[in-house]
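Just the one chain here, the form predicted alone, laid out as structure tokens.
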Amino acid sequence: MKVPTQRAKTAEPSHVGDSFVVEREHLEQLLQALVSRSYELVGPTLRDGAIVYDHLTSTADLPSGWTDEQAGGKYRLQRRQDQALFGYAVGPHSWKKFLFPPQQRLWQAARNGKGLQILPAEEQAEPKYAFFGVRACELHAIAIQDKVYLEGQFVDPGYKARRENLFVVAVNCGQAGGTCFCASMNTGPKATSGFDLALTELLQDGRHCFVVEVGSVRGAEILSAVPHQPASDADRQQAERILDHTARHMGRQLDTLGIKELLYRNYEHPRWDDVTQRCLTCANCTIVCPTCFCTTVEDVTDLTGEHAERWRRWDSCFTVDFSYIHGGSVRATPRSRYRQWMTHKLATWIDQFGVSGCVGCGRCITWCPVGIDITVEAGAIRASDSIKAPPDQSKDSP
């Protein structure tokens, strides 16, 4: 039998950390309020086979009762036996997209008699997005771009402009897909920080809802717009269970123990040579990682030579081009790059930015076409490595 829906209202100013409920059927005035303020809407939507993150219009576009299933080298969409809206795990995109997009365009100029002009670059204001449906494990990502490109000597200013309009509606985890090991990295199921709402979906006994938390301010003025009640405790017990069962149900285990220190002593480890029979070197791991960062410059001049741009295009520590000097590329073999990627991933990336580059996601074990595994060559190492750390050591994570 249906549950009864109660009445919604808008309640008091809420506080940062207050939980609300949000029936289902109001969900679609949350995206409105979010248009009506000029965000540009992005999240969850059915394409090509795959739930990926593109502009979405209304709740209409979002993947209503898809789920996703995922392993080694292996990704289908099925359908539920229920109409839940964020029953999937990730699919092929990140968020990263949005805020460093894969090419971008750094300058322009063009032929003056014998010189060049350097052109004034095109005055665009930069999209004021708004994400809906991040994943916990996605907020960590984007933490660890936002360290890559907003901390430091040198700020990325797009990626400034972008991250400082950006609002985020997170979704916590109601399921763990075949190939997440979030809860091994300390960065899921649960969004704990980084994000202005937080939805928990619920779908129990014929009512459909979202446990709200407020994460900022905006994130209240926001909900302020939308019909909702205080979450009771019924409600709030109901979502930690659901985090909790999906917590205990990852499809991959990561020992993080001591992983640095590892990976380090272990180098010339002959597995390296294993995984170099089967990699391809196509670069979809690091294509489809949300924290990856690699890029290359490219000059190019139209047919006349009167004009010339640069532009920066993603690129990966996989391709023989990226570490290529004058005399060869330094990383010639698959086994050197695949090593320097799995290395700088869990290891040297903690040197350098103070937390680990992997965030669990499960994405590059999903989309590599023989699905290599980062859990299994870690495991495999460390099952052969002569060292043990103690008991006692504490756990490197993001």
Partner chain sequence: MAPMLEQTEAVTAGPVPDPMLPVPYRIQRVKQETGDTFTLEILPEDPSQGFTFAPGQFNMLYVFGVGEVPISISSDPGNVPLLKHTTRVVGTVTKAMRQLKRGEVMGIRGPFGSHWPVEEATGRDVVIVAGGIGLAPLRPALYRLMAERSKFRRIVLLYGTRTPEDMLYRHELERWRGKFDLEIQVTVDRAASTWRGNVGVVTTMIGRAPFDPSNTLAMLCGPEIMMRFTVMELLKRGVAAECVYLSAERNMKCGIGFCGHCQYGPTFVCKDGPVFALPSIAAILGKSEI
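Right, the form predicted alone is done, so what does the form predicted in complex with its partner chain look like?
For this one, just the chain is written down, with no partner chains and no other molecules.
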């Protein structure tokens, strides 16, 4: 086991809620502190012309000096003028692929004569992940998936184990992506909860450091292995200025006032026909969405027919088979499938889980091959809503 060679500069213990500064050159020690505690480190890295989430071994794997240009149906990497480690928005991956893998074997079965023996998936130690570089919108997305897999009547044991093991290093966004709208969804750009450590990258006047907010005792413990010092007021203020700038430069915005009711009363809005002309029902939006959780199961057998397995795989409400029942699909038309997806994200999700299913990360806009934009579609429905929303209570004079 690697032990950090350099001791913490500050003697006093780190407290939850406190902020410290870690210099760029010491960030490596933060990663290694996690590795030495047998965390499997995953975070942003360059691959196939995109910034994806994959295994990290050191800060050298981070996309230093890269940024991305994002628009509807468009994603391009570009060089930055500086060596920022987190100078980009979210890419096509989200953390759900680690917490809820795209393919999972649920169980195996064996036939013995006329009998049947069901064996649970072999007990394997769930990976102990440290997510490095989780954005505020993604923390919200994880919290939303928690509601699905942990907070209902039933709990998914694998998800629970992976989730409990998880160490989260969040990153506050230093710039907004072209399709971002977390400010509209109240999910960012600042990480406010759900992390062990949260970094804000400062790059000014030749100084490259991170303001680190401690979010948990575990976080404090990790930080203690890394050289750090208390954040000055100036450091904190600079971090706030960066976040304020990010919030004010969102690529998109979405008016969420009464959006549930808006969509509930517009199931038959002509805009659904309009979007159908463009939507390819390719399911990209559901695959890149950090909250989409739908799955299907596949039952398979080997050639002898004596062994069977059940696999659970990510599925999408954009497939025709998704709503298949008694020889036909409930949502046979692309119109109804797009409507299902968007209404689920922005409206029915609220009834189901008490929160919106959209965190404003913009992935569905960027990765839609035809650039369909959920904020534009919702806006179009609002613009020609036949029934006006009830007056905003907050504007009532006393």
